[in-house]
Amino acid sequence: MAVKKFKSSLPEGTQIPVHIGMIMDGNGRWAKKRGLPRKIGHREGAQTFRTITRHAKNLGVKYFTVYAFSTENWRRPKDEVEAIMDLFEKYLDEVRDFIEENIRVCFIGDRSMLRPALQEKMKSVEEDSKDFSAMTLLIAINYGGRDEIVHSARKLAEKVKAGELDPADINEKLLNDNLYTAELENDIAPDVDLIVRPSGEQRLSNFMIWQAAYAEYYFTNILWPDFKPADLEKAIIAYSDRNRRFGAV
């Protein structure tokens, strides 16, 4: 497969975020505007995902987390959920395309509710890409920020119950070290620097609420299937122009 020549319009000296979180929103509305089934919007959104992931890597982003399916998304119509899962499984069959990109693929979230075949493919992709180093792609599936914090608290509670941990020793670092983003092999994903949300909505929707404590936010009215590499660069330029003080003066 021929690799397209990389082009960037970022000004010289632009600060690239180490970790970007992307809320891929607007697939259904994109389809509705065109009189199409919502699943067609998800299909187009999947194409955008591939394009933007590669562009993020080429720009030098080291961690790129995408919100693929939330714990709340199970409330959607059954046929839409099935279409999303079918697309996700198809993507896992095609993810070998990322091998030449040197992108490590990891998954965060509760896998227990996913199809067994899907879980096996996820494990296989993680294993096959574990040594890749150009960028780490984290795909959040059946993921919720509150659920992630509960998951960490439960792990710490089990250690307390087993006598391995004193409750007085529980601190931010320990909680952080037991989040889904800390379960990467030989790695802990750093806090998010920039969260981007297309579609016009201006909220986190339960996405990485712990890791985004000091993140910068960038919202745009563009629906996800229409989101282009140039739009990612606009978000990064906006990020680079901000003064991040982390509570200091």
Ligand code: IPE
The other form holds:
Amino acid sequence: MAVKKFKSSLPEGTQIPVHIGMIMDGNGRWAKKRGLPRKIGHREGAQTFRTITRHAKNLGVKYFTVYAFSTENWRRPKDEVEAIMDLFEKYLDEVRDFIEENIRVCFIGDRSMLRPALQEKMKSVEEDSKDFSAMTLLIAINYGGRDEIVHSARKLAEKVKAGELDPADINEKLLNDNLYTAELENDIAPDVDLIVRPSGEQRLSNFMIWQAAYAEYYFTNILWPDFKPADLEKAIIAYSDRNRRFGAV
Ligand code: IPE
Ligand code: IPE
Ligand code: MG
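Show the other one: the form predicted together with this ligand, since we just had the form predicted on its own.
Below: every chain and molecule of the assembly, starting with the one above.
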């Protein structure tokens, strides 16, 4: 059987970001525009997630972090939160398909508040994909950038309390190395290079606030369920044209 080879339509010489963060926003408005319940928007958004994740891998992205549920999203009506959690459970079974594509799947965020069945599935997907190397997919569930920094600070405080760490030795690297993005099996995700937010909103909404210190941003009005592989390519091309200086000249 002929193997379908991926052909990138990116111009020669395009710089591919090592780490892309995707704020998957606009599901509710997508549904509203069609007179459908918000949860249908989330279902469509989940399809887009699969397509775009595969495309990111094919383009050579090494780390792809998707914002699926924030620490603030619990403020939504209970039935919407329930519908989102049901979708996660269903899609975690399907995320297994990624394993066949050599994609390592990890989760970031505070899991302790999630359903035990969901936590179990998350653990088993991580375990089963830990040796895959084409791309690392980080799924942010019950994730908040501030919560992540608090989590890191608490871990450091515990080390101080145990007499293992001198407060004078706390530096940016140590704080960084205790974030959720540092809790991948034998790996620490690098800072995010490009953050993409569809839906027209131009804010981070508590996404990777530490790791985004020098990120580039790309905003588009397209709603997440309508986001296409070509839109990801447009974002990457825009990124490739930016001049990153990191404070130097
Ligand atoms: C993003 O879509 C999905 C989650 C936050 C879970 P929204 O549900 O925020 O969609 P809008 O912003 O209301 O359109
Ligand atoms: C950010 O979107 C969270 C996710 C996409 C998971 P929100 O829709 O929750 O953000 P706000 O409320 O518009 O800032
Ligand atoms: Mg939203």
